[in-house]
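Starting off, we have a lone chain in the form predicted alone, written out as structure tokens.
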Amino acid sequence: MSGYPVYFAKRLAQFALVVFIGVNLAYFITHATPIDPVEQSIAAVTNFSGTAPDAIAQMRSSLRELYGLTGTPRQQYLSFWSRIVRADFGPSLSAFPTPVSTLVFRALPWTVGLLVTSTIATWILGNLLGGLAGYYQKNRALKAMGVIAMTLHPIPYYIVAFVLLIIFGFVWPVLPISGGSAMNLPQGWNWAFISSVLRHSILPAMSLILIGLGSWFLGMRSLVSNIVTEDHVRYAELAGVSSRRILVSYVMRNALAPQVTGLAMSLGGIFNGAIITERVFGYPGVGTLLIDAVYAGDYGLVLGVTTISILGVSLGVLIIDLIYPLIDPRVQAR
């Protein structure tokens, strides 16, 4: 067996190895913290009322079994992986007795919807404008776009986010500055809820696009500027091939391959961006959930968010990796 099936099997094995290492690191780091979720739960329950010692002992035993903390460290580790396979992370300490998986899967669509859409939109827009700027180098509008991209690129994300909040939240208050949708609005597939979600996502999405656009624009313009000087492009121009076909078939396609690699790396970092973006705009995604879990000492929820994030990012990178040989014929699937 050779070719793409072997390439597919190797990438699948790498995906499994990355997930295994990442989840193990999350497990050992969270278990190395001095926080005991059982004692935290008992303290929260018995803080304002007197409880009989027998009842506390029984509660402690039940909670240890509930959190998978019974037995030797080896038995706890095996119990953890059996729970992972069943997507069972136990109950959340901060939202007891709601299961961690329920909280994570409730927050995940908000993060994926905002971050993945913004990342892909930024990638498409930046590469398209950068490709045009590299090919039509005398166009004034594209030159101005390059200046704007270079200006915005080095500015820290939180500065741009706060400027947008001030402009569209206070100076010209036309957009909501916090939350994922209007308060007390029932969630569902209806226009009232969808339009509210779209309005609330404009500012965080705009901040991500403005900051991310510069790197894609500058990278693509540089790649295209080099490719247009190559012999095969000159020959196509002398042969009378249309500019549009040269740009699309001979220039942009060749320049796109390294940008696809960059997209995979960007998708790998979306959960890092989620923490800052969701905190600044009060967005109800996994970033906000993770910060709240850390403050509450809810290590079960921290572990659940981390595990789902590792799985989601690894899966996104795997998909990009698998379609890479199909996009760039110069890359051989080995």
Second form
Amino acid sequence: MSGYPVYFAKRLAQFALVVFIGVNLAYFITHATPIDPVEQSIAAVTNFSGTAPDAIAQMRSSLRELYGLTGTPRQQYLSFWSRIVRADFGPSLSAFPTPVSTLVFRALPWTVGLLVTSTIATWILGNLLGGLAGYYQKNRALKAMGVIAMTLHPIPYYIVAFVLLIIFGFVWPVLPISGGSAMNLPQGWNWAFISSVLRHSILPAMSLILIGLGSWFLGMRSLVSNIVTEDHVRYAELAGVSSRRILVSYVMRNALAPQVTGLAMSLGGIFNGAIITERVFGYPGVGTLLIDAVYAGDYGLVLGVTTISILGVSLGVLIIDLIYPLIDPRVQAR
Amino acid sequence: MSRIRALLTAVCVLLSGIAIAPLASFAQGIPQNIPRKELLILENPEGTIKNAGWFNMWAINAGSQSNGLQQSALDTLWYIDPDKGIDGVWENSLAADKPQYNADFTEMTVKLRKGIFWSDGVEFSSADVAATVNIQIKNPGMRFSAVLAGNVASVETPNESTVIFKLKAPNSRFHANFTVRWGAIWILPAHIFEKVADPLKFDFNKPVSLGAYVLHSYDPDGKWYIWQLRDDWKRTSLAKFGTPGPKYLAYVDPGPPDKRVIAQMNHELDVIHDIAPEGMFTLARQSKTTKSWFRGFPFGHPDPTLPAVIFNTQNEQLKNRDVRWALALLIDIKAVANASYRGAATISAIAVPPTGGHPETYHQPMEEWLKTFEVDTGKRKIKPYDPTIGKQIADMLRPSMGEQIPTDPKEISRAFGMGWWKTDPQSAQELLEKAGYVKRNNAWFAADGKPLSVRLMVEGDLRPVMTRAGTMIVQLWRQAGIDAKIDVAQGTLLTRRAAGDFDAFIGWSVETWGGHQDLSYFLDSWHSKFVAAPGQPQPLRNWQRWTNPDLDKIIEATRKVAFDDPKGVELGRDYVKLMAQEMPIIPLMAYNVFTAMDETYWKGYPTADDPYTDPVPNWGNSRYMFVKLKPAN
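Next up, can you give the form predicted together with the partner chain of this protein, since the form predicted alone came first?
Now the full complex is given, and it begins with the chain already shown.
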């Protein structure tokens, strides 16, 4: 057997290995954390009450049993893998007894909706404008855009987010500054809810696009600037091929391949949630869930989110790896 | 090129369109379809609730409690207000009277109020109280099961309005479990929970209410909860205080501090639970409708807790009282107040927070004792107390804050505290020498050559005010030659605090009722029998792991006197004296909470001038606000 099937099998095995190592790392790192979920829970329920010390000791042992934290480390590890293969991440410790999967799948649509849309929009706009800027290097509007991209690119994300919040939330208060939809609006497939969701996503999306645009723009402009000096482009120009055709068929197409890889990686990483975005805009997504879980020592939830994230990123890379030989003749399936 | 221009123009138009599109509906952050004049919007400091649909407060970690559930829908036998209360600090809520104990405190009898109904029409009775106890004892994973199983031998209900608790051992403070300070053991509906197979896995959604409000709606993603006044609110315990003002309550997660300020400036958040001092100053300066606890500086409400430098007294170096006292005398409390609260702190030299009724019960009566109190440095006896420090803080702030700083000595004491310990490096040096330390090249060493080092643990970004205080204290200690370091714990603080993995930390181990002078709420757990061995988890709240036979005597004596017995205050003062002599914690100040209240839609918030309750909206006591608030127009 040779050719594409072997390539496919190898990449699949590589995928499985990456996932196995990644999930194991996540497991051991979360279990090595100095945060004890039982102590966190006890502190949460007794922080404002005068519970007697002997009652605390009893609560501590009850919780250890309830949370499944008894047993040897080996038993706990094996139990973890047996649940993972059944896609069961167990109960969340900080929202006991709700299953981790319920919490993750409730938060995921928000994150995916916001980040997929803004990532794709950023990618299209950034590459399109970057490609044009790289090709029409003397155009003043595109040059100005390059300066804007260079300026915005290094600004920390949260600064842009807060500037937007102040402008559109306070100085000119036309956009919602918090949440995923309006309060007291039942969720459903109706225009009132959908338009509310769209309106609430404008500021977080705008902040993501403004910052993300710069990196795609600059990357694409630099790729195109190199390609236009290559022999095949010069030859096409000398041969009288139209400028538009050279841009689309000779330059952009070649420059897009690494950008597509970048897009796949970005889309895979979406499962992490944009933690800062969700924090700043109070957006109900996986990022918020993850950071709260870390502070609460909720291993189960942290593992649930990170495992889905590992799967997402690895799957994104796998799909690109599998598609590449089919779309790019320079990559051979050996 | 024209195509490029067209494309760029289209992008600009699109982006402008996106920004302008929502102009038609500029209202934001306000519940839809509810008249604003009937709605009070409060911050839920728990943030976004992961498990939004859980209302079973009796299951551990199941959901939110500060989302209005404990403030508006639950009830229990008694309340003690951290401030003055509407009708005194003590409230008989579901109970008709105070708890009645037998002579040896092994039995507590409770007479219940009649005419109180659950929101589903079932009358509240002794069966509910008995079920609250029995169901939790039978299910060890429940929130109050351990405390009830440890205390209650049996619970009897001779009739519908009487409950008799038979206790396993004498306990003159058993009623504290059913007395709201911040929260308490809330009464559950027997007619619902007795039909549930596993109460640990029961979400209690939709909750049946015993309070004046019922759940109207909530966000499945946990950002907001709306409660609606019951049609039959007169059949609840709150009715005796009058008609609740707001018909609707919205508990929301407004996001980080800056957004809370923006939301209140936009009149979309009536009560901010807490913000950084700078946020409070901004609101005070820019919002004409924002009100705070104090009319002016220092604005914040002093909670009945006492931030302090808490030593790990099991640490070899810190076992010595002279070392602890030396570290106290190296602190400049004015610098700490400035660093932590920008001066807006209410300081306390004694181990009782200067809040609620405590200034009258402890701080003022003990002032003379403090003035004559002496510490032996080994070379001489010093009087470390300076009664003028509160005034010095006020004077320090007056040039920049002007008229906001009070001039009346009583007002100054109330806002900034009374006195504190003098900064006295010379006496600190003598105390360290007495403890066997030697100073070489501006560094202190023990006889075995080890430097005197203290890791001061702080919470970090999660509690910035206390982190700033800790940073300043470390700086002061370092200037005096102590090898002091800041140790930022972030989310690990709770675990490390329990394990004793610190030399000292900024936090509190003293929490009081505020409105009541009894100190056993926290003090009972300081008995030496509860102190864990080094490395073992320490039960609440003696984080300093301090043992002292005299303290045990005070605690044991307190257990034998009734809750309201004046002897309790005498014992409390003995405790204060012992703490000053031994200094196992260095008391700093009250935990000031910068609660900001917007008067655009509602008037009648609690303030230092009308202290009928704590304004901090996650306390169970904040239900008093609902009856005192009236529409602004």
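Each form is matched to the other, and the largest set of C-alpha atoms that superpose within 1.5 Å is called the rigid core. Positions refer to the first chain, counted from 1. Not measured: the values here are computed from a predicted model.
When two forms of a protein are overlaid on their rigid core, residues whose CA moves 2 Å or more are considered shifted, and L63 is one of them between these two forms. Annotation: Cα of G285 displaced by less than 2 Å between these two forms, core superposition. After superposition on the rigid core, the Cα atom of L198 is displaced by less than 2 Å between these two forms.
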